[in-house]
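Given next, in structure tokens, is a single chain: the form predicted alone.
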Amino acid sequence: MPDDRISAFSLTEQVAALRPELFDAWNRVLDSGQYILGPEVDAFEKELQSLLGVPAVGVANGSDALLLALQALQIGPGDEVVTTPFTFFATAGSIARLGAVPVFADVDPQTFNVDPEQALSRVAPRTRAILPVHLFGLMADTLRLVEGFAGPVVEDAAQAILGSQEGRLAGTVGDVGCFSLYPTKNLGAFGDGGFVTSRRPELSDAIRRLRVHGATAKYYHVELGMNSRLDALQAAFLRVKLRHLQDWTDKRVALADRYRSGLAAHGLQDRVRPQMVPPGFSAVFHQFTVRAERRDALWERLLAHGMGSTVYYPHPLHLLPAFSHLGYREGSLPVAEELCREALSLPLYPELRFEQVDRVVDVMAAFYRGTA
């Protein structure tokens, strides 16, 4: 009997289709004898620059990308960085690790991204940067932040490669863009990886130094950096996957459209509200995330039918123990807090089939009718 379960995410079919190309890349790296940085990483960085239009610097992971970007901007103790509370911990954690203070601004209830007007209202004399997150593959309103803030804007584009605003790609609008290559990302490695983009050459140069302990030559260190080098094997695998990224992105967009049309056909708009993509924005749907009435019960019902779904993120950052010293309380940022209670990410990956999307939506519709 066939397995009719639907995973929240799966790499099995993708890896099977790419296996010959991946083995070729594996053998090329083995034969090269160079496994850290080197020609494969150089080639991957050049291919990213060709795709995105700005220089790219490979690093060990997405969290390091954020940390190195802020360090390159010389952000440190006592400085403030405005960001969102509705995201993964690394966003604010990278700020705090440098001794700086994350200042949280509430999010837009429809896009789930930081509200640009609220972010700008939190700018104070000690504000050194604004760090928006392009959540679930939809860019935050970065152009508004760049227009309204005189300092640097650091894009957390971990989930948004090829996303755009007014035709400008994620990671190219602000001063620095930070990307994760974690296996589940739209462009994912077979382990950890990340990269940083910048339209400012001096920042790209700084990040290249900082990723190798602040060295400009072997054993010659001009500043304190860290060990954040991208493995050659990961770069070689990523070069294979990069060739397929646009096709995978198109499939994600088509699947998201299928979800939207299915939810509308069942009349679920008032109970299941998908993340809104405003005019002028192009989302790449790292996740298809909705605000769901009775979220936890729906989550359990989908699981009971063999359908995976995921809660990103169950706790707003401003209420986590790690940031309790900042003085936020429940109700401080109400939209983010509501989203943590309501957001549910439905199954989405390029190999998912339309009929599987339809089955998920059918179970959701039956749940709200009280018949599932």
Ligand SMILES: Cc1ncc(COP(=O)(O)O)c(C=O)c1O
Given for the second form:
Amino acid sequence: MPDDRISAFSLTEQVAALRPELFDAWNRVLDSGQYILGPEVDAFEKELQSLLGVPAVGVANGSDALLLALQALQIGPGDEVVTTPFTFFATAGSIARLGAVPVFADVDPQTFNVDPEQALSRVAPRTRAILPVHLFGLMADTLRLVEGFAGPVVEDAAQAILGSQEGRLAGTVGDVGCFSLYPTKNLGAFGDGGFVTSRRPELSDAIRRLRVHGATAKYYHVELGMNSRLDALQAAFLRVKLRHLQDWTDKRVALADRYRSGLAAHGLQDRVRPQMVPPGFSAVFHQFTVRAERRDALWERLLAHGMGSTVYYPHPLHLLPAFSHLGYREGSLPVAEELCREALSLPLYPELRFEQVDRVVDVMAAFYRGTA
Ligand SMILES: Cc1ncc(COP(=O)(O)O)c(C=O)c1O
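Form predicted alone done, so how does the form predicted in complex with the ligand look?
Below, the chain from earlier opens the complete complex, with every other chain and molecule after it.
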């Protein structure tokens, strides 16, 4: 009997297709004798630079990318950084780990990204940066933030490689861009990885130092940094995958279109509202996420039909125990709180087939008709 389950995410087909090239990369690194940084990482950074148009510095993961970017901007105790509560923990965790205070601004109910006017209204004398997140592959309105705030804008572009606003790529609009190469990301390693982009050479230089304990030469340390280096093996694998990124991105966009037209054809637009991509923005659909009426029941129904879907994110950051000392309460940021109750990310990865998308939408339609 054919297995007609549909996973929320899968790398199986991608790995099978790339296996010979990945083994070549593996053999090359084994023979090189250099396993951390070195020529593979240098080559990967150069390829990223030609893709994105700004220098890129490889680091150990996306969380470190954020931490190092903020450290390069000399953000520390007593400083405030305005950010979104509807994101992965690392966004605000990196701010707090440096002794700075995350100041949460509510999100837009349609784009799910930080509302730029709310973010700008939270700017106060101690504000040292604004940290928007390009959630699910859709850029936050970064041009508005850059225009409205005189200080640095740090883009959490972990989910948005190749996303753009007015033709400007994620990670190149603000002062610094932070990317994750976690395996499920649009460009994912076979382990942890990350990189930082910046159009300001002094920031790229600082991150290059900070990733090797603040060293400018071997055993010569000019400041406190950390060990946050990208492995040569991951860089070699990522160079193989980078060649396919545009094609995979096009497939994600086509699958998202298929979901949208399927949901509309079933007349579900009032009950299932996909993340809105405003004019001028180009999203890369790290996730296809909807606001769904009776979200938890729908989630279970899909699961009962062998269809995986995921709740990103079940808790807004401002209500998590780790940030209880900041004094936010239920109702402080109502849109983010509502999204945590309604958001559901449907199956999406480049190898997913239209026919599978149609089946997911059919189950959703039947659920709302009450017959699934
Ligand atoms: C929005 C966002 N920021 C930061 C991170 C942290 O990246 P990493 O898991 O590579 O540390 C992730 C990914 O997990 C993310 O999705």
